[in-house]
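Single chain ahead, written as structure tokens, the form predicted on its own.
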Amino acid sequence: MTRVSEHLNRALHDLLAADPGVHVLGEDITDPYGGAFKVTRGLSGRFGDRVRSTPLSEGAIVGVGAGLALAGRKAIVEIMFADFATLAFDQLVNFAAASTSMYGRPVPIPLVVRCPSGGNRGYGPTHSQSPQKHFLGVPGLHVFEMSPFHDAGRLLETMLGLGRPCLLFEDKVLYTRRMYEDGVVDDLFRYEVTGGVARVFLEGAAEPDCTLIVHGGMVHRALAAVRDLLLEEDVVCELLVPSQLYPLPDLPGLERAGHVCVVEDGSEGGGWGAEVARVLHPRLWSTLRRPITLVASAPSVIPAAPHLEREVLVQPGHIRHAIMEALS
């Protein structure tokens, strides 16, 4: 069994490896502490100054990354938490995304910045959000999210041959969970990955009773509605898992789906779940039977108590009644 956390730090050896033209940079990144995840471990002594630890400041961080990116390096940036890229957020929307195409000709900036999210382990307000919205519709940035269908070592190759600064989302309780392998996810559900979406399904089930648009960081928390619908309510229901979040990929099958929920962990409000619902309503409107439906945190702050956290992030629980009301 590979971790999600294990799949990641091999993708990253096995990269800088394979590419002397990669440096990556971040705060505490290098050995013996190999970042507050782990997912760095090994990397600094293995490759040397390629690796840098920095200071703690996270606008610099991705300043030095996006101008390696380009002078013609390649770069790979560690927020230690997703919520201190709002630091970074004059860099990367100023600077990064607006060289791509500000020059009077096309720039490359191969620079991707990893960025630790979400909550469910209590650290609190500051320290648990999913600030994915923010970056959204950003000219020149786009955004990824890791899951446990995803292989890593191709997620990165293809940020980086993008040759546009990315952002990914590494849910962190997903750093605790095992990568999914060979097609299946338990003694229900298999899986299929196609153009960088995972589609979840039921063997033999024809055609859905709702389809679920999740990004990876609530692929445990929707399998767990998902199956819960079907064994007590007779739902089925299929999950798609996009690694690109922005722009929004095709997402197959939907025509035949009876309904559409997405599913975000971030506060609701402006969401990603609104910009794939725009995306989607012009393509589903004649196939339809109801809107879409919008799953999203709570608008507030994320408490540190696990029992507060939970009332503020979705749950299962949240996922199967918005299903349940829109399909009754």
Second form
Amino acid sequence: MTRVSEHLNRALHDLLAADPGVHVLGEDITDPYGGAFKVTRGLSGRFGDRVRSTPLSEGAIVGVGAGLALAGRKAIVEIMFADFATLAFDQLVNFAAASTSMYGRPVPIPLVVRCPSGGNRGYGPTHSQSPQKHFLGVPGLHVFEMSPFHDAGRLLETMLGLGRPCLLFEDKVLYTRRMYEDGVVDDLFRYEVTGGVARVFLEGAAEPDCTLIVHGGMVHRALAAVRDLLLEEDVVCELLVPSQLYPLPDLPGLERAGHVCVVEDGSEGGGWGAEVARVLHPRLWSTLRRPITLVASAPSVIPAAPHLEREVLVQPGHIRHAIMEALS
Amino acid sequence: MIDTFPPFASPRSAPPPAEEDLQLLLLIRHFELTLLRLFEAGQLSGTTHTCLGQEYIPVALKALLESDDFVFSNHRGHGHFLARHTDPHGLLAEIMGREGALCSGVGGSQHIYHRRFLSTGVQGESLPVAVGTALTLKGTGALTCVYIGDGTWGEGSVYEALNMARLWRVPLLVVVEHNGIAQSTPTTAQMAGTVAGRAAAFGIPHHRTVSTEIAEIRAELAPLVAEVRRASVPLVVEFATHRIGPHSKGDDTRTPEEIALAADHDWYTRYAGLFPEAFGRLDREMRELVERAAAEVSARPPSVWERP
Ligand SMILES: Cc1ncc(C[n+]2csc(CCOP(=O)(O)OP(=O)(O)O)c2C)c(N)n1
Ligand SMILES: [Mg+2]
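Let's compare: the form predicted on its own is above, so bring in the form predicted together with the partner chain.
Shown next: the complete complex, the earlier chain at its head.
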């Protein structure tokens, strides 16, 4: 059994071992601390000053990463909490992303900015957000998210291979969960990964009543809802989990979906779900029976107290309720 | 963390701190220890940053601040708060998400706004805001006091704010708690030059104090703080201090020798040894007070919040 954080750690080890051009930067990432969530553990001991702990300078370290990339290296920058990626917004949007095309010719910027995101840990309003939506729709900027289905090594290779800046969101609760293996989720559900999209399905089921599209950090809550829907409501659901959130890749099998529901952990309004719906509505217009359902967290700050936080963030019950309402 | 501060900057023969100061020091100490204990017992969630070893800084400053002053705090802010408002119940209720919480349990340990006290969990964010509030205080005799750590000098906003503070001559007191470390990274690995040099670059007066004696600190700082109020100018006061506990909880990767070196500077063991009787009595009183507060607050119903 491999925890997601260990799996990411192994992928970083393998990547640095395989490619001497890869650098890793971030606050408190060197040993013995190994990063706030231990994802970079062991890297500095093994790879020396290609792995650097930095000052508290989110904007500048993303800029330094872009500079390393500009000069022919590959850079991975860890932002300790995704909330602080806002401090690097200028470097990401106006430099890293823009420079891939604003000089009239393609300029490769192989840069990955890793962002531990999400709540349900009681960390409070500035350490719990899922700010993916703020980075959507920026020309030249790709947004990815880790999931328990996607191989982190392949994901890092894909992102660096794009030659464009990428954000990689990693849900902080997901870190503590295990990677799924061998196509098995549990006693009922199976999964397969094709074209970077994981599909979770009920073995032997024909057409799902509803297809949920979720990002990696939402997988376990969506699975809990899907299980309850099956066992208690006799509703068959399928789950699609793309590792690339923006631009949205091709999602398989949606033409046969009875209904489509997008679930995201970010706060409601101007979110990823709206972007997914924008792409899917024209494509599925003739087969959709009703509008795509969007489920998001409340349009609210994320409280520190667990009883208040729980009400703001998407929980399995919210997903189940939204799907039952749409199907009724 | 290697540092060059002398182990005891203040003479061991200094007179005992005033009873009310010692009481406040001990209140903060037991508040922080109680939080760590509650965490270990699984009664608290999220995270917390205690100011163990650094309590004397806000206690010393307490007497130099006036009620109209703004105080901006950071992630390590429980001591800053308790030295400003002696309300351990309200703070504990905030951290535990119980009735009577200062901010309905929304902000938690790192995000508190109470009267003119405000903290945020994003490093460096508060300094420009502090300058804005200080602008409104120009000429009133009041000031804005903002606490930041040594590591926070990595953030660009700190410099943008210092520049404006000096240009516009605002009454801003920047209190730097230089404990030689930021989370796990020693200052030597993240700061080129010095805090003094950085203040000098903006033409802002800087004062460094190594004392941990409250009366001594107050005597040193009183005329400087008076000048901030009188002339409406910024001032950077840097405390050479020591974090004797973990950054948050259970995440101290310093060597036992480094931790022992930091603990050598602890006022708690020093006072316990120097004034055993007075210390022992107040220590017990404050420990019991916080224990009662914890029991009382834990028994309260969850906080209620009207979501906007
Ligand atoms: C913008 C930002 N980056 C990173 C963090 C995570 N973080 C919280 S405290 C801290 C270290 C702060 O060090 P310092 O300023 O020296 O204060 P100390 O903890 O020593 O009191 C870090 C990296 C944060 N809260 N905000
Ligand atoms: Mg520090």
